[in-house]
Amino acid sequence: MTTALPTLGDTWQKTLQWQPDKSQRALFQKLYKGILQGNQQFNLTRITAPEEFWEKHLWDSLLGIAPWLLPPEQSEGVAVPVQRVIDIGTGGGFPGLPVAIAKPDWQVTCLDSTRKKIAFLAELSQSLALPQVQTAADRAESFARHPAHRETYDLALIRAVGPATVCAEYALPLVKVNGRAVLYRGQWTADEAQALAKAAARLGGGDIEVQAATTPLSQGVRHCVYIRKHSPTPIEFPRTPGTAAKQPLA
């Protein structure tokens, strides 16, 4: 198997209006070359083709942010100022590492339960030389109670962790007022439209609005969620670990 990244710079331009330049697409090489050789300690991906590794953790992980990858005068609605960001559940790295390469002014912490996924991670990103980019091995629950972390990121993202109302009892509470969580999905309907409006009220999220895609290569289905902070989070929530997805609030 191959283990050169396709560039395909006019597909990032037509779908994100964005690339990455040279600098940027020899970092997202030697990430894919590092998750390849960490897959064979840890079970980080099942997707390592060259191609499907692109859309499914290169781009996929970018559409979350492509608000922020736009110049500021085309930059509307969601895209607020960021500085700290939060991967929450970050596994093998996604979305957090591609956006630190993306955005490398952007604090990125990725947070996992996993202690050895995350002792892999902060020593790929060392290998990357992405001095901007922090690991936490904890829960989501027991993080978002530290002083530290509670409400003091601009962005948490969440991909592929849960029900949409268990992702936001994980995220909202980290982010800061007008701040955003950005869930990542695949498909989208309109009971979890409803359902998640009612959780996200309930911790402080006020505006929701998603956008749809479809992945440029398989063209499957993407919808990213964008939950606006517009309180502080009440302080009990998160719930206790596991509460949230053995009672997904109503």
The other form holds:
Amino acid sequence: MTTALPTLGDTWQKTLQWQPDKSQRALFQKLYKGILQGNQQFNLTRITAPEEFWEKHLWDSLLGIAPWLLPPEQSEGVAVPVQRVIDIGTGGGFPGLPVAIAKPDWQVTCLDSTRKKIAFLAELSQSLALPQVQTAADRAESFARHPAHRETYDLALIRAVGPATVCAEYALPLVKVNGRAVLYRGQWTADEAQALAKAAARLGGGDIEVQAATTPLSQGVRHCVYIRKHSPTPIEFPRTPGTAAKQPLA
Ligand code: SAM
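Switching from the form predicted alone: structure of the form predicted in complex with S-adenosylmethionine?
After this comes the whole thing, all chains and molecules, with the earlier chain placed first.
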């Protein structure tokens, strides 16, 4: 039997001004159970203890969409209207699956280059009855060249996939003009900020807003970087598969 996740309703409320309702809590618990089961077959995550899973997978996934969890009257600025979301390099489904549970009206595509992880996520999202979740096994660089996907997402989420400039090259080509790329980062340095500003400008992005946060249980450092897309991404981006990671934009 899977151990129960902590509820921590007050902590959700204090930190994100939102908390899951009963059915969302049940879905988080089912997700946890599914990930633990999947872990026996695939190397999905090392974060398996209930409190750590709550903080580093559930809470952390939702931190990136915190502006969209606020009541509408408080959510100015980055919280543009959202329908289509993509989670690039989703791995075991983070942040995509917790986001789909918290925002059931959003259509969430979970993309990863590892076919077996995606096959697992397709089954998991079905067993969680999340019809708004789609899965795709592809590299971000190739996916962004399909007309059905290029510049069609309101939000692109990307966590733990590489340096910020590489994440920007994967994410911004998929984002609509006026949409947002959300880079989930730990520490955030002035050098990274400078490199990202330069790279984003070449990719059609600008107006970068950074929100710092501390994780509520272990006091870890987090930064969410919101890049607004202001113009179409030039057709040469993303470069051929593997190039962004080997030669990040400088
Ligand atoms: N986002 C998840 C998380 O935060 O728990 C997983 C992070 S895992 C460290 C990085 C994932 O990105 C892997 O599952 C890998 O297959 C995927 N990935 C790396 N490069 C990619 C690319 N170019 N296109 C699609 N997926 C990629």
